[in-house]
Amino acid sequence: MTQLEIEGVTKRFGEMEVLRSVSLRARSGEFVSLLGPSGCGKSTLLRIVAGLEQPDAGSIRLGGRELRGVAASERDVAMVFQSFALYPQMTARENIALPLRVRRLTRLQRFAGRLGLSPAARRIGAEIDRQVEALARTLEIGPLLGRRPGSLSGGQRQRVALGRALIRQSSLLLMDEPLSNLDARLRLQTRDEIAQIQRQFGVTTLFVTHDQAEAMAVSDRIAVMLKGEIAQFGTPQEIYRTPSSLAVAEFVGATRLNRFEAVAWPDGALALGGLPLGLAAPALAGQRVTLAWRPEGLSLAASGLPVTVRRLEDHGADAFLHAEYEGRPVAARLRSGHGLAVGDTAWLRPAPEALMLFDAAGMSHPCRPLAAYVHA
């Protein structure tokens, strides 16, 4: 296992600035995505690492070993692309023996072990078979190794494609969009066994992805990237409980963000629409603000904020409650069997252990109890 650190990359484009100095480690054996929307430079940072791309600036380092300057496939970096990259003429046995057949057999060989000729080839390749054999097993697809690419659904072709990258037993595995091409229910089960797979190795892994319960579910941590930046890098409660901005706390999320504009008491003390919060933030004293809450941080009370139904989603087990609040959207996660239905007015209580704390240049602020609250 080994420790990946990347530092002060840049990268240009003619004009426009894809990456701008990032940096980011990733521990040996951890599984470290890279989650931002299309165009936020995370693509161009996993080619960089695989030497696809050369950085304008900065550095790559692998277990200590400067990766500047050394080309594809001399940097011990298996890859898995979105497009899988089988080649459709080969067996799925044939595609994943590929990477050792390169590495142990030179061409000659090669070629004279196709023909028969060479004892050295033979045996060779009849270790290769065994290792191909026993990675299908733990990977469940030895009954498919005698099958081409092209007669695979696409969840057999991913395992092939992963297969193929891990039998090369390499220091650093990356994955770009590898679940894409997949269906919804296809995308959960492999995303899961992506997962278990990568734990049972213990490879360190760069996973790319626009999908953010992808990144939540398969990730020790997970980097934000925004226009070519890391917004954050933290483990996936840090990201989704304590957004570093409120840009990434907006992008983070399956449902929209609860966003209220108030202004901070002179004694820093919070509060909105008139509802006292208990809590106070002395450094935004008398500033504009914005308080944010995701839906689960909403619930129905007695008193609160006043809304109206606009539209209720009803989930099984729970619901989400479409409603306005002074002409903006308000959205909160509820039990099954609230009783509402669509134009009631109904009284939502902010969580006050759930708040997210925005200055206005949406950088996130702590907050802390109030001893005491009295409203002047």
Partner chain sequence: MPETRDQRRMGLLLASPAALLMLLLQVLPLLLVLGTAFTDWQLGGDPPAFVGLENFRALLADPDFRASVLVTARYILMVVPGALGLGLGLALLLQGCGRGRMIYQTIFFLPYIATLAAMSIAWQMLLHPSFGMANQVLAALGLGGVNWLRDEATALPVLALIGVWHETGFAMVFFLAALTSVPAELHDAARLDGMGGGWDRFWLVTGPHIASIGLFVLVVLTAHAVMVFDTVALLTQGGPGNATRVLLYVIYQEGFSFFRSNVAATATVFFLAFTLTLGVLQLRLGRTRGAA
Contents of the next structure:
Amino acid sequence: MTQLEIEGVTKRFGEMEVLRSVSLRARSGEFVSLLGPSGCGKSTLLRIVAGLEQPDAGSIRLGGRELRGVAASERDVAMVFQSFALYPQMTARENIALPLRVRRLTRLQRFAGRLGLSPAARRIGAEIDRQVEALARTLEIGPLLGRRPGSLSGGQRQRVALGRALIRQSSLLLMDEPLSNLDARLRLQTRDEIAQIQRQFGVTTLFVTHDQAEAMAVSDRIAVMLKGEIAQFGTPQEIYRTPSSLAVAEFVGATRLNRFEAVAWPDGALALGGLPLGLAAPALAGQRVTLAWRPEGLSLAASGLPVTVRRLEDHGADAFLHAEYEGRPVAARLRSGHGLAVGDTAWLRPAPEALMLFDAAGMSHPCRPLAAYVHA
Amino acid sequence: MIRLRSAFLRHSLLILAALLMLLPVAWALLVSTRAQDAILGAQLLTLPSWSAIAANYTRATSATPLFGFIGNGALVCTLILFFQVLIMVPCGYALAKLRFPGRDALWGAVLLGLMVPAPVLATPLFVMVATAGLMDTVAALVVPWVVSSLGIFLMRQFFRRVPDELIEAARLDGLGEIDLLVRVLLPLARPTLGAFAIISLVAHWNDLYWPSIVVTSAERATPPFGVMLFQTQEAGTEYGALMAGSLIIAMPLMAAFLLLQRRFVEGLVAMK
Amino acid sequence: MPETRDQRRMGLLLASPAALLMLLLQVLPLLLVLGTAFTDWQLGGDPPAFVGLENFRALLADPDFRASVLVTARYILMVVPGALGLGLGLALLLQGCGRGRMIYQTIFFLPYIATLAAMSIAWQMLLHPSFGMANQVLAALGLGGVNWLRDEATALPVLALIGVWHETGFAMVFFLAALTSVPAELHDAARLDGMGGGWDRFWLVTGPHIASIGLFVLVVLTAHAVMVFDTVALLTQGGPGNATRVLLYVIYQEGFSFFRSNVAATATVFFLAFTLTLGVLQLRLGRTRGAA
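Please supply the corresponding structure for the form predicted together with the partner chain (the preceding block corresponds to the form predicted on its own).
Full complex below, order starting with the chain above.
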């Protein structure tokens, strides 16, 4: 069931078009990441969904309800901010309770409740307290509820901010780089916890990040945003294995992509440096193409691409080879115990099934095994 | 539409406030451009006459040594600032980066000094100046203020933010302590020093209290004390001239402010 | 510098000029003023004799001194709230004001920089009983003029008005800095938490943020106001009667016109007690502000 529907959203800041007709659909309970480099418009899109910015064109529907003209405070949307944005003068408990107090109590009741004047306010207040306590137990911040943000660590503030966003049980949770203010180790831990909590609560989530490893780890689906457009929307595996364009392939993945320029043969057969790959792309016959492999797509062999070893990284379980092929860098992931030394010549064989093929415009193309060679 | 109206309201209020703020200066300008009989006859909203302007401003500069006041002010402020910087930079560095006996006591004295306002010290300092026979000298105007608690405080806070690695690297490069201070740290401290310079200049240029205690002659008068002298002497009833003189005296600092206003504001805020 | 001996020597060398001068120009005068307050010494008079608390008793019993404390307090109570309120108001107006903000800010801050002694003369012209603008406006309205600086009822309020004029820009600059440092994300968070109205958000986000700076500005303004001198010396000389004889002007007259050093010293000790309290508050507030 579609929960969030973003349709043709466009946004300009002056002359700059930061979002170009962006469309996206998220299913109920789905964890969707907006992944892209800084300045790609992902945060702007998030703020438009939240109602903090107005789009120039396009529409946003949440659970079938059109959000155009609905103020941020009236949308059923919660958000975790990059800086956590906790109210410094309030305790963790008051921070988490605020969204409920604002919605369930009138302004007069809030005031009277504080003075202990209104029995109704006291009853609702006690109920809110119970909910806060329960949520705090889930988030394991129960003992911190009486403290102010100033005396909490980064990770603890993060949880309080998450609590404030979850307490309303809104139908959409937005997160704007919520891990970027944490140190490296805490980031890994928190990232897993966020994924776990999101599944536990089942809340549809839109998560903005520039860190592809983060997006891969937590998301059901990833929307890769480049230059104000969604370049690809798919599962982490799809994004990694079959990127829709060279730009996506280069942005996703922890290491450099190995790229080789080539020309497809007149019959569409593909070869690299005279090495036939046993693949063909008839649609690209005779055209310039780019062949690309991730480092795990290249392996040591008795023959293949001759490369000169420049540097070796041993990671324990596996090893990384940085080499040079025809003056250009090539990286391959090898098993440990490869026996190579710097300066050696080695032969790398590209795995045909791991090939990513792009046309001259950088768009992905399919290729199929070349029957003739297979049988030869 | 609502937005437009609220912007209109906002600017109306701001313009009104600006006019009120400028009113004394505007009125002073008006008075300084009118002849005495026009002023006394309350005919200020007539056209100014060049002759009255010339008469007032010439009279202002001839009745009192106006430019002498400004020169004194510049001399006194420069000397004070020079010695303040000379003393506060090494002291702030020592307090921030070196361990030596008496450091905590000295730091305590600096904090105490921050809280003791100048007028409190003025009462006993006057006795000291008088006993030393220094009344009505440049020394009496300068010496009491050459050590600034605020300056030492600021330099110490600044040097504490300089990473030890930077200092250690410079020492490894063979720089002595004084070289290090002058060649490496002082250039870094320029913004702090600039802000302090502005505070010091504004405070001492505008100070009336201390000069009115130790200065007795027009030759040593600083600008504010000069205004007081002007007002109390014969020419003080020639309002056009008095006003012209006051404006001339207020001019240097106002001009400096208008030129460097962002730094003035930032400096003063940073310091408090 | 690993060799602590060197470090010690260098530290002493660099800090000693400041230490010696502070001893001479700050510590010694403070001791001197505290000492004088317990003697009958007068500049140029007989050698001092210890009189215990006699000076304090006499000063507290002196109706003129008590009046001057009251006058100072009234001045503070007029200037501080005035400058604080106007400063905050102007800062709030300037805060969302795109165009011309820098020009306004410059104009509002100008009175704080302008030499107050010279500006006092400008105010004197503005308030002059015969040709001053204030009375000309009153005359145009068909009302009688007021001799603003020579009337016991108006002299102190007029000085306070000049004080407000002088200090408002100073207060404004601090509020403006505080307002611009309110994190934008806090406002966003408040909107998503259901605080749709600007007024609600002001109390939730902006108010607490500027409250601490407000307290700080309050203390600093009080410290400025208690030291009022220039306008009194130039415009009223403490008069009419004793209507504007503020504390610092009393000290000035006793110490430097009448040369009653012991009385001046005793009054100075009172003055010091008050300003030290403010100073401690200021340092405290400044420090917590820095930590936040």
